[in-house]
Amino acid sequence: MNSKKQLGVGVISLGWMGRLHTRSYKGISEHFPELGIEPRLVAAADPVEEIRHTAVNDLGFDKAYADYHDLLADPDVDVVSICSPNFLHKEIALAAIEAGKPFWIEKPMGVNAEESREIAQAADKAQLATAVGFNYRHTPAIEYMRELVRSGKLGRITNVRVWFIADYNSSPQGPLTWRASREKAGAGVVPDLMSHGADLAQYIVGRIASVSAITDTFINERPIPTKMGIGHSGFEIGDEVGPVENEDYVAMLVRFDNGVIGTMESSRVSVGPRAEYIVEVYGTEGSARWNFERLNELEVCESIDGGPTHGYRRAMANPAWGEWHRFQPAIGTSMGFDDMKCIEAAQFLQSVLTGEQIAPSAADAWCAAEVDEATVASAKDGQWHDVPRVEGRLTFDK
């Protein structure tokens, strides 16, 4: 007899990320059996009829709605995933809060810091558990890097380097999507990629206190799509072009509350790197380096002078790192991107059940948005900008 507690799940918008959320919920019972949870795919919401058909017939949802309000009003839906484009996040999140539904939302949570603040404060006032898609936190190598830093094994941390470089938009023939619209996306690569980098830096080292930044747009116009796709693929384009309204490159200097300094850089148009997301942490007694393109590895140097073979050791993910043991049976067998989202789903549902905020929270997303906002402001006036402190259930420094 199945004694697990059922939680009714609703997923709003079934693009790539919505389908990833769906798969992540399905993995909870297998990978996190001690939670005693069996997520039930109650409803999906998507305006596209074909996708609604897929939701029920292929993905396993009981039903599908064209209007997300109907999903939020469904009494069988206990928790909600919000996977819509950025410009819809605020209205859907506030509607979920009004309906009393805990939510897991993708980043950036709002198109600017003000929207993120409004969502975070409303969720906090309603005492709702939340989760935000800062999935790189859950990479076992990152969890171990954080342990090295927070335990003092690397000595006093002096500086960090964060590099989020991708080529998904490097072709000038890449379509003009909502991501290039200032109204719909806000800034460009800053919230799209660098918000992940800022969150990782804060999760590993501590709060970013101030920033100085420059940005640029290297591809100023793109062809307008004649057929929409999912994620970054499946688009068709015509001959008509339109302007790119936000930045596709950013470079930052940052100072942390604890005196650490850092350099951060991000691009969505660099030719060559596919997803070169790198975090390097340097201390007085050692250092560590991680690259998402080899996400199951960590390079570590834990001494000042290790003799004739001094330098980095390459370590593979193993049962001592984070949640690796839940997914793989032997060292050398790799985890993947989807597994990090399953960990995030588990943290979200555990937050819902216990009332303790375990998953990256709406307050964390607001904090990252304030870093984004200070970055954009600094790029505009050429000055250092302080990052305002936020309130709420922050988890990056727990």
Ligand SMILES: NC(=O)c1ccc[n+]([C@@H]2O[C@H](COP(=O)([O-])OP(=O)(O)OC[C@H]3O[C@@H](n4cnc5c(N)ncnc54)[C@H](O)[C@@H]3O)[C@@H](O)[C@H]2O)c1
Contents of the next structure:
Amino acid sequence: MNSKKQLGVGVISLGWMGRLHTRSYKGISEHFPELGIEPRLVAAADPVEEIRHTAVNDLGFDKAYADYHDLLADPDVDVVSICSPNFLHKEIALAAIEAGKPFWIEKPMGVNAEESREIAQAADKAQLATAVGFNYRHTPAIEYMRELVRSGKLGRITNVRVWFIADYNSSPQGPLTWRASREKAGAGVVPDLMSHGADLAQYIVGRIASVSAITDTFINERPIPTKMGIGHSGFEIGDEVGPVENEDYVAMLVRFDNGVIGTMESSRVSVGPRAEYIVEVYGTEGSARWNFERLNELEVCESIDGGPTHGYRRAMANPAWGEWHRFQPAIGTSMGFDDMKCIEAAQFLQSVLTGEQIAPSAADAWCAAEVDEATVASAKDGQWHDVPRVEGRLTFDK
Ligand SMILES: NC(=O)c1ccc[n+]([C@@H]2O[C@H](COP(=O)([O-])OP(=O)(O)OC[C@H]3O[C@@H](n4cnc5c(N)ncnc54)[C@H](O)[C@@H]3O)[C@@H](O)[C@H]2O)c1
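Now the other one: the form predicted in complex with the ligand, given that the block above is the form predicted on its own.
Complete assembly follows, chain above in first position.
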């Protein structure tokens, strides 16, 4: 007899992230058996007919709706994933809250800090569990880096460097998607990639108190797509071009509440790095460095018995780091990006069932959005900007 707790899942928008959320729910029974949860893929929602067909015929959903309102009204849907382009997040999240459905939403949660605040406060008021796609937090090497920082093994943390450099828009022939529209995606790379960077920095080091920033757009027009793709690929383009309305690049100086200082930088148009998402933490007795392109490794430099450090050692992810033990049986065998999302899915459903906010929360996403907003304001007026204090069910400082 199946004694597992069944939860009906609805996934809104089945692009790159929607399909990844779908796979992640499927992995929970296998990787987190002790939770006793069996997610059931009840419904998907996407306006594209071909995608609805895929949802039912290939991805395992019972049904697919064209309009997300029908999914939210479905009594068999207990929890919802919101994986739409950024400009739809607020209306869908508020509708999910109205329908009483806990939600796992992709980052950036809102197009700006104001939208993020509205969503976070409404979810808190309704006492709904939430989750946000800050997946890099769940990387075992990042969990271990956080442990090194919090245990004092690196001494007093003095400075950090966070670098989210990608090439996904480096070609001028790359299509003009919703990501290049200020109305649909906000301030470009700032909420897109730097929201991850801000969350990671706060998760490892503590609250960001103030920022000083510069931004720029390096490719000012792009070809309009004639056929849509998924994520960053599969698009076809024509001869017509349109304007890029938001930021390709951002560089920031940051001060944390606890006195740590740092530099942060992000680009979506760099030629060379593919997805170099790097976090470096420097302390008075050691340091640690991580790069997403080698996500199963951490470079660690520690003092040996108070003596010299002898430089970095390369440590591989292992059963003692985060949730690694759930995914691989032998050190040296790698976890991947999708596994981070499976951990996030498990944390989301655990938050729903226990009432304790375990997954990165809507309040965390609002907090990252305030860092982004202060960044954009600083780039505009050339001044340092304080980051307004966010209250709510924050998890980064737990
Ligand atoms: N956590 C991460 O690392 C990560 C990575 C990539 C994207 N994202 C985020 O995920 C979100 C989606 O990005 P993506 O790359 O999956 O996008 P995508 O372009 O691949 O897919 C978007 C989907 O939304 C659907 N859609 C469009 N209008 C809709 C509507 N009115 N109702 C319902 N669905 C609609 C489209 O048909 C498409 O299937 C964005 O917010 C993005 O920032 C997060």
